[in-house]
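Let's start with one chain on its own, the form predicted on its own, as structure tokens.
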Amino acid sequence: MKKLLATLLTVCMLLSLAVFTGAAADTQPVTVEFWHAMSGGLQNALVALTDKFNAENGLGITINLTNQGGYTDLSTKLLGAIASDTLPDMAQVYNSWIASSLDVVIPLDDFIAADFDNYEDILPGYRAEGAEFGPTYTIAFNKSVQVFFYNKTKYDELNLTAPTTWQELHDVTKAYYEATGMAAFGYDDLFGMFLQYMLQNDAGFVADGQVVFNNEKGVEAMTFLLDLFANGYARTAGEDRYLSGPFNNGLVGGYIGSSAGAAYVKPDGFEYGAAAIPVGVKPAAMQAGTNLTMFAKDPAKQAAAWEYIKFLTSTESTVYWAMNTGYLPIRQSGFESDEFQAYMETSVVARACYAQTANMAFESAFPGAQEIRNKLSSEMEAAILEGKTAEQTITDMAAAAQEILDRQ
């Protein structure tokens, strides 16, 4: 009886959703096309969740998962589908992919207001990212955050602890370098490093189509960063591409990388630790990963896609997803569930992520954002390798970014 009542209630919700989207509900069985870019174990977890939803939703909704390859493939196919008006009903996206095409994306605010279980439970950084264009166009899905991986064995030997501030980062990396002759620090993503330090020093980045980091605070943050590299305390990934390899081989004492990359941290002969990233004037731990968005024009498909989004973002589903993929729960209740709390007892990376749930920041999406990311990554690498001053680096990076913005 309880299951029947729950099903009737959900049908009523579908009817109400159809009303506020401007059309009568179609309660006939409906298939929702979902394009994604998950592979391997990630795809297995998504399939398991989707199979559960298809079997148990009780509304005749079928989610058809379509793997479009990697993120680049998915992005390219979505852009083509926008141009040809052949979009799927929903997709996994980075916000930057839809920044110039919001007219084809379905705003989710009315759905959230009418029928969502405690939207405030979604972590604040994820809610802010979903609404960065004004209306809420996306809801978080497979998310990660930057964490500080370090050689715990060597740190213990040298009586060092994971740094929590910029000053501590300087002192710890200096001590490590002087004791071992090895670089103590690095960053997988040079643009992410640059952006994190700009935000942590309150220098800003881009606002209303204008570069705003070309200021005293920006130079101060860049000076701190470049000094670490100039002194030998830090190194780039170089041809290794990611620092997990050099870290595993003992060639670098620690690095900041995505929590989703923890599966690649396999130290050769030492124990590793993980901690929240060091903070500056204010905290800013860069979050990453894709979101869910809806393109369906048909109200019945919108209502069906919304049921699936609610399912994927429920506490139970997000905990399952996190524990089976290495991504994070998107809900505070997910982190605080008994199941995930028990999991955190065995995972130093999960504990480091949990410590940063209130401090997550996201990379803004706007026309030209991806081109700026690529250009400034190159500029950052050149500044390190060529020994540029902080003032010249900030000037060059600001000019390059503004030139891109002016072309949009």
Contents of the next structure:
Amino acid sequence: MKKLLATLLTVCMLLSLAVFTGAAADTQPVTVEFWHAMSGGLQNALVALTDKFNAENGLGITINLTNQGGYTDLSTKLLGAIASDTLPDMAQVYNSWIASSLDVVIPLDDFIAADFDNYEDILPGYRAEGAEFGPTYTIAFNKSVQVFFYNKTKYDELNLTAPTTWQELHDVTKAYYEATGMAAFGYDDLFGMFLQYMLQNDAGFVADGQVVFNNEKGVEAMTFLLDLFANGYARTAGEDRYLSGPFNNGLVGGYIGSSAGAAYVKPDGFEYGAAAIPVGVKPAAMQAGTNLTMFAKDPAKQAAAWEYIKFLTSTESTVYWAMNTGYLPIRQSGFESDEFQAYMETSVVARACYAQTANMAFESAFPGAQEIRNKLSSEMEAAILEGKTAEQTITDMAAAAQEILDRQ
Amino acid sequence: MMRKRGLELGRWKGLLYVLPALVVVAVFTVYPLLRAFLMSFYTKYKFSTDTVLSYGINNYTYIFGDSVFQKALSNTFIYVLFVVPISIAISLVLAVMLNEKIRLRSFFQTVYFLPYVTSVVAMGIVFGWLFHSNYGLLNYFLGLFGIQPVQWLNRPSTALPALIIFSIWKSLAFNIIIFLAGLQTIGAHYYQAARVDSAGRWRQFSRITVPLLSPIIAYAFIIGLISSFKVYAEVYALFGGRAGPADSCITIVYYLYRQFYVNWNFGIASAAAVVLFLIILAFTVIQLRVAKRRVHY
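I have the form predicted on its own already, so could you send the form predicted in complex with its partner chain?
Okay, now the whole complex, with that chain kicking things off.
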């Protein structure tokens, strides 16, 4: 009896919650300000989706898209807007941008519980990222994942196949280097390379404000990675900024970069391949790309923004978005839709991404994370250029990271 | 009595006229300056609510202990030391040459002015290509002399020289413009007199042109010094949004920008800004003192 009562009460509470938000949903027509950083073809796709929503939502909601430039511009403007209390109703964000300002972000759990189509359908890696601060503050939107791009023509010629483990990567790049005299590997994001390697080897990075990579696992990872560079098997992007440039010109045999960069892979005179990135003790492929977040304080605007978020993250929209931008569907049902399956037949990058959907991992956002990322990227670049030992590099990196953590 | 009142009224009227400018300066220069100074003492600061939890001098002790800031300081000083004098020397020579009655004079003047009206970012991209290790024109020319390709933008040791070369070229335009303007004001009779006394070209240059141009040169020095201490855009543009390989070309303003907008260490960024302000202030004062004694007005 008691149990029944409790259940009834819970149901009542849930219902009232649903009614409350439901009531908010059919409020007066409002305009929702949405700041984004999509340009070119990405922006066209976003505008097309938004126009569709504006025309068909039937609730009088108008979404006002404002392009704020690139990601750096967007984060800078959001920062300014937090200070001057002029935040838009919603925006694209990386979680690290809001990590120290969670008090201005609207938690989305109640909205999800009340009115969202099958939240479990969103890929687990994305759901975990959205809830990394406890409550769900963000919902995945334009997501990409690390992919291994390689010179398929050369690989076939040399009888090589895309490496599936780091050891294979070592052997393959060695063979490639010895046969061609050319660097065989690179990583657009040096810090990401280290972090990914560590995550795949069950080694931690930072936990509870303490550096936990200053140990033999860290040294082992760093030794492996620095050796690739010291032997000439790998190179940095350097003046080219992104490895897609040297890759297109045949100056590097392969590289790991974001699937979102696939549009820039236009090989000059050879065929390219794409594969899942190598795995260590366990697989972990870093996902990247921004999420949707809500800042609106007015319940009417919140409800309107939520309608739009539901629309953007629906299976239909996410498939349209993925096929027109090169980002990934955020839903399992998106990947499995006939449309996307047909698209994957034609896209080797999409297939490489799909192969990794179960392995996606995200980079934690904690106070100081961005500063640590920049600092350690620079430390790693210095280690490669100056030929520092792995032990020294790890010691220096750990000291630098700990200093940043202690200051938070 | 009447006169005094008139004077007073005039004073108020004058104040009224400069008021708009004063308001703009107060809001956009003085207030931010004071805010930055105050902020440099915020040690615990909650940004989203603008509440300061504690004050102190930790930001200053931090930056002076930070190897990156030291690197930024030394890079900035090296940069200023090379860019300002070399740029002024080259522009002086070019300005004198452009002032001669040479063929295609206005064409050359336009060519040398071009960098002044071109965006730094565009120039940075072009120089990025000129310096490129595989495809760069610079390495191509060096190759003609049998010099191996230099990894200009990829190695910490060559990145700063590359930045300095780029900046010298970039700053020529402004200096040439003001030197040319200055040269117009030097009367032809000085040179005629010199020629009568059969003074050579070098003597004319060193005894007439340079002394009579000295106020302009001093001005160019001060402006060059201040803008070079604030170098940022050139680094950003040349290295495509990075501070050179492994941060080897970081400058004070780059450091400041990164601390503020990327790392969100507002106090540290402000402390760096105050230090930069004091450095520029000190150099400007010294230079004005020296100029007072040396410059021929």
